[in-house]
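Starting off, we have a lone chain in the form predicted alone, written out as structure tokens.
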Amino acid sequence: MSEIKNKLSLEPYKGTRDFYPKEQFVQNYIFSVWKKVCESYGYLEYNASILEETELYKSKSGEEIVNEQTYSFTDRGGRNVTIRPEMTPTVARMVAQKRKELTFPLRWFSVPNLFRYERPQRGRLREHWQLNADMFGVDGMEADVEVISLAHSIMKGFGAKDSDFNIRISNRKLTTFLLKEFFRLDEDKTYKVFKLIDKMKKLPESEFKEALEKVVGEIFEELYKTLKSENLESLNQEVLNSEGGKQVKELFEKLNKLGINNLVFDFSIVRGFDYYTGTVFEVYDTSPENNRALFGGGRYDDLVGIFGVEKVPGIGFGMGDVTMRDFLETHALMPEYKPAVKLYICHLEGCLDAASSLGSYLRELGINVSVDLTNRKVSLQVKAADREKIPYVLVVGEEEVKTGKFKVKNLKDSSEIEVEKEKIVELIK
């Protein structure tokens, strides 16, 4: 038995982590600011199993994912069950399922765990959590305006400024337009060339245009030069009049009224899953330590009508934690540890159940309250809180007990008050 506990890893699992207190404290933050910036939109919360089948993922994510990213096994039914890689699929089947009674426009968000098999790096783990924030019903421009500014607005919540990340913008209709109806390529071609477009900005120049070479021929030449436009001014008039043009330039003017004025227009910006059908966007990270793309999002119109019923128009954002505490940390604006306990109560010899005592009496009127339960000497007992960052501490001893008054030290600034039992709770909060 001693054998095999050596050979135990003392390291989580690759690619996923371990949360200790404080690193749980920063992810809470992350969570809190989500959901009130979503409740302030007026999305409501919803949840599912970690478990799918994978036919969904197969029919609706593309097949990279499910071949090469997603953890699937036969379960002993002889199922073929996926931990979900994403919370898209899901939430369009529960759509799907309860379209009959559900009311529409739905505004919904969710904090899925989610993961996926692949190489763990900067802002990349196998395991992760998302915020995905999901409009359904609503098929119009309204609707891609709302959730490109809640997304805007969380950056806000968090305490970005403007200069600090920049929202990138494209839509899925203009691409097909330049490639099928411009440039006159096939379907095949179009799909191939969409998935290159798709890591454009991960590849050498060189070895992007290689690749884009082989796809489309002597063309490729004029076809880069157009993917690599900056504003939508650059564009052909005859593309930038497409369907997809039109609505780029309108949710370009509609975000700029609500001031949303760091916009960029991005060819490169595609989207890897194969449901998207119109606008697509991410928001990347300004500063040259972490010029990435932090997250993004887009329309799927088509992705609940693929099972079997009625379309539903939808469209959405996930925004992962792992990127997000990178961009805290890299802008300073992470939060300043505080733990939920207030209060340590340390006693001397012989006082702990007096202790323990005015510990419950103090929980039951609304404060956070650790007592130390060691025989070690006070000096170490007030040593562990500060450690710990407890902002007060006070000592329970003979004389105390006999008085009912507590000397209620703050750690931060040494200052201590006498106060009466029952003004205990009063000082802290």
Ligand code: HAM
Second form
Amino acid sequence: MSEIKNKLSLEPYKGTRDFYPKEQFVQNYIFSVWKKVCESYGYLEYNASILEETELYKSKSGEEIVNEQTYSFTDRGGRNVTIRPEMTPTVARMVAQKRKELTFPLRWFSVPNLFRYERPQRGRLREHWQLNADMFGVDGMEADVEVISLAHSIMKGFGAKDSDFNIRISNRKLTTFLLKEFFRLDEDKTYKVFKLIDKMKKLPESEFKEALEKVVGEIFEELYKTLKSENLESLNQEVLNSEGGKQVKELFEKLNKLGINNLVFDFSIVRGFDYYTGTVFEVYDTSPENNRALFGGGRYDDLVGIFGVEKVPGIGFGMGDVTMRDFLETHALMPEYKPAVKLYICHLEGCLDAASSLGSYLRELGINVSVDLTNRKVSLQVKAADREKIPYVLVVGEEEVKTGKFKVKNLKDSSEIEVEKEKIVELIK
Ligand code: HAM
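Return the structure block for the form predicted in complex with the ligand; the form predicted alone was the one displayed.
Let us now look at the entire complex, which starts with that chain.
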């Protein structure tokens, strides 16, 4: 027999997580808020496989994600396959495929797990779950307004206050106008500056300015000043009155009318993917302890068109579970853990059968029950329930079997009520 040289690792694969029940509880909570708020806006749930042909990501996702961050392999039939790093190309493919049968505007959401080969760090892992909420078929600003207000409502759905986060908005058309028309940069330089702006918040100021100067030359100071300004009104009139400028103004006005005021105009928001065409936005945590982007999205009017079909405008966002957890922790908004099981049935010697049949009876009436299957002391059975945070226990002994009455104990406040079998459900519910 071959000798086992290295012990098998107990750790999950680098950058992925195991979800023990308490973590899964938080995960389910996050998903349930996502689903509830999306459905309240009329969004329908869809899904797809985690595997896609690699080609799908090549044309529009952007070089960094395709070349450096995907998990790709060749299957046994020689096809190039990628484990999805994002959902947008998939949903665009699905819309393109059935565009003739679908009723527009489409409002869709999904919570896929996505895989990116990244250096794991706070807020970044190799596998995360991401709410994708997208609307297709509306090219007016109403769609941008709705999608951003959906994002805002989701934050509120988690109990966040307006001061806990802000929504940083820009517009690719506006940035393109600024770079190409106002600063007269050519196509190549404009693309390079876009990629640089995407790193603006991550790089030290001096490093960013140096890199900017390398691309644009002596106008870099003036350009930098404009990019730093968070005041839309202070922009040059020509820039402000460009198509993108007007769109941003309209978006701000309409969101303000809906009572959404935690908005910031921010040129540094361009987003990494190449497919965005108009509005782009990112939601930031305002707490100094977690001052980072929580999620983001934007408008992508040309993505469906890459499949060789007529264009269908799209807009949406992706909101990750990892950053959401950090946000909930930072703002003390984590839900208290509650297991799905409500009652733990303990038993004295010789009464396990009676305990089991009581369990079956209660389950049929719709409560989640677990029965202790050991022969340990009753005090240890109760302790096990308490450790698992199960709210109620009862003990089945000969007396209870005889009388059909049970003392149901609330483990939180140690109160105890004796009730007949038929009344247990009422008490617990
Ligand atoms: P993204 O900015 O790459 O956009 O990701 C959106 C969000 O997903 C991030 O802000 C973050 O919350 C989360 N996220 C992304 N990568 C990771 C990671 N490695 N670890 C943990 N969380 C992560 C997109 O993916 C676009 N496809 C979103 C979109 C939908 N745009 C329009 N519709």
